[in-house]
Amino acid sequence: MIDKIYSKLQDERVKRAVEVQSHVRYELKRFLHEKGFVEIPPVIISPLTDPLRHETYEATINYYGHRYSLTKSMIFHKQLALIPFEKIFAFSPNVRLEPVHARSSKRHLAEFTQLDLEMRDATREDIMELVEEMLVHVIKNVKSRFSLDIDVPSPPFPEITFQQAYSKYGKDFEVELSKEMDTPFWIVDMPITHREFYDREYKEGILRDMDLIYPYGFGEAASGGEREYRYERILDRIKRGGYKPEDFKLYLEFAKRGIPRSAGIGIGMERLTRFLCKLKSVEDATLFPKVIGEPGI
């Protein structure tokens, strides 16, 4: 283990992906404040975080008595965070605890950080125009400083539904069009059965989400969507999704005092300096990777 952590941290292409990785990080927070947007804290530990729709292992402490889950996303605190603010954003530290065949996707790392942004009273489209506008502006700049090998996109960027991709090329549409397509793409309204409660269902089983993909096989970039704001409507999905009440308690006690209506999206910055530096894997995109079956530092 030491002798590739060791060899890891001489690796000049990694060297370069955190240089890169660390000027995007500038790039973003300069567009973002220009923007009008307020940076806030990231959540590490809390009793409320994101249950998500597929495979995870718990992630939890026991602090005097306390039961903490590390963040496995913001989602929460995003919404709660528009109460007194119009326009947020964080570099959120994320864990999830994958499971072991995760890892051949190139693109999980069980520790991560996410760009969350979150607007009150946003619809899904404006995400999309603003995510678009960011992008590009983080490519122009990031690619003349380092000189990088990539075509800077054109929005907007090509939309194609769920029901769409699926018909055409069956579950692995993501994988199939990543590869085919040339420029960043959007998969739009997702079936309620692949998202989680928070996100607003606007045709029955039809939710106003959207999921950002890179070209030349990168994959999945962003995810995000409108959210549900209304707690009868958010109890009535958790119920529906399987879930307990319970568990969601103290979301659900803010809900009934009342959160915004927003939409956001979380971005995955290994994600985006693996496509910027062309990396094979998202594990060269940081110095410590905590690569899924395998000890870490």
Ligand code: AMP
Second form
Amino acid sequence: MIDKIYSKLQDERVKRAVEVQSHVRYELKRFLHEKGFVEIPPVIISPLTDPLRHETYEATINYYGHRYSLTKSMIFHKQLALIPFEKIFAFSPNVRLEPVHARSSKRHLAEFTQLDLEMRDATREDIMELVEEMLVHVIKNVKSRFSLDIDVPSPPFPEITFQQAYSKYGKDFEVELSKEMDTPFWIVDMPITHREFYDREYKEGILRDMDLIYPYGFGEAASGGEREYRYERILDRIKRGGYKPEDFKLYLEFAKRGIPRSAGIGIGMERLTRFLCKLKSVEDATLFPKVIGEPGI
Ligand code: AMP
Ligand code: MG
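Having displayed the form predicted alone, please output the structure of the form predicted in complex with this ligand.
Complete assembly follows, chain above in first position.
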């Protein structure tokens, strides 16, 4: 294990990718500050974290009898941070102990960082427009510095609904479309069964949410949406999602007191780096990857 990690530390591709990511972070911050966003410190442990729609092993800590989870996403904290602020972002370290079969996607690590952002009173379209402009800004500013072999995409990016994509390409539509496209694109309107209870339902069983997908087979870049913010609706969605309301008691207490209406998105930094550097796997987009099913440091 040590030899493998040591040789990774000498790998020029990894060195370059980490340098690219460092500049990408700088450009993302610059862009968001200019748009009036406030960077909030990330939350690492909390009794409240994203349940996620897919299976991961639980990562919890018992500390003086209080139960904390390692952050899987900062969704609930983002909503609460909009009480004092109008626009926020965080570089949020997430721990998701993904099952071993996820490794073959080349897009999954057990520890990664999301650029997680949220805007009060925003619509899905506001976030899509912001992200398109942000991606263009980042690519323009890092492309020449690192001679990246990548086109600057031109907004608005193409958009397809989940339903259209599913009918045309079947259940592997995301992979198929990602391979076929030569520009980033959006998949919108996911069914309620595919996402968590915090994304806003706007017609029977369909959510006001979206995924950004990279072209050339690099797959999912980001997920986001408009959020549910009304107590009764959240409670209903928790129940319909098959959860026990008492497991989300804390969140429901905040919702009762009032959570701002918002929309936002989370963009994986390792996946963005992988796309920009055209790496085979996210495992090469960071210095100390927590590779699924392998020991790491
Ligand atoms: P999600 O809301 O679950 O889609 O997560 C938001 C974003 O974080 C995704 O679109 C990815 O870019 C990134 N992400 C999620 N899970 C992982 C993972 N296990 N490893 C690396 N990046 C991830
Ligand atoms: Mg997603």
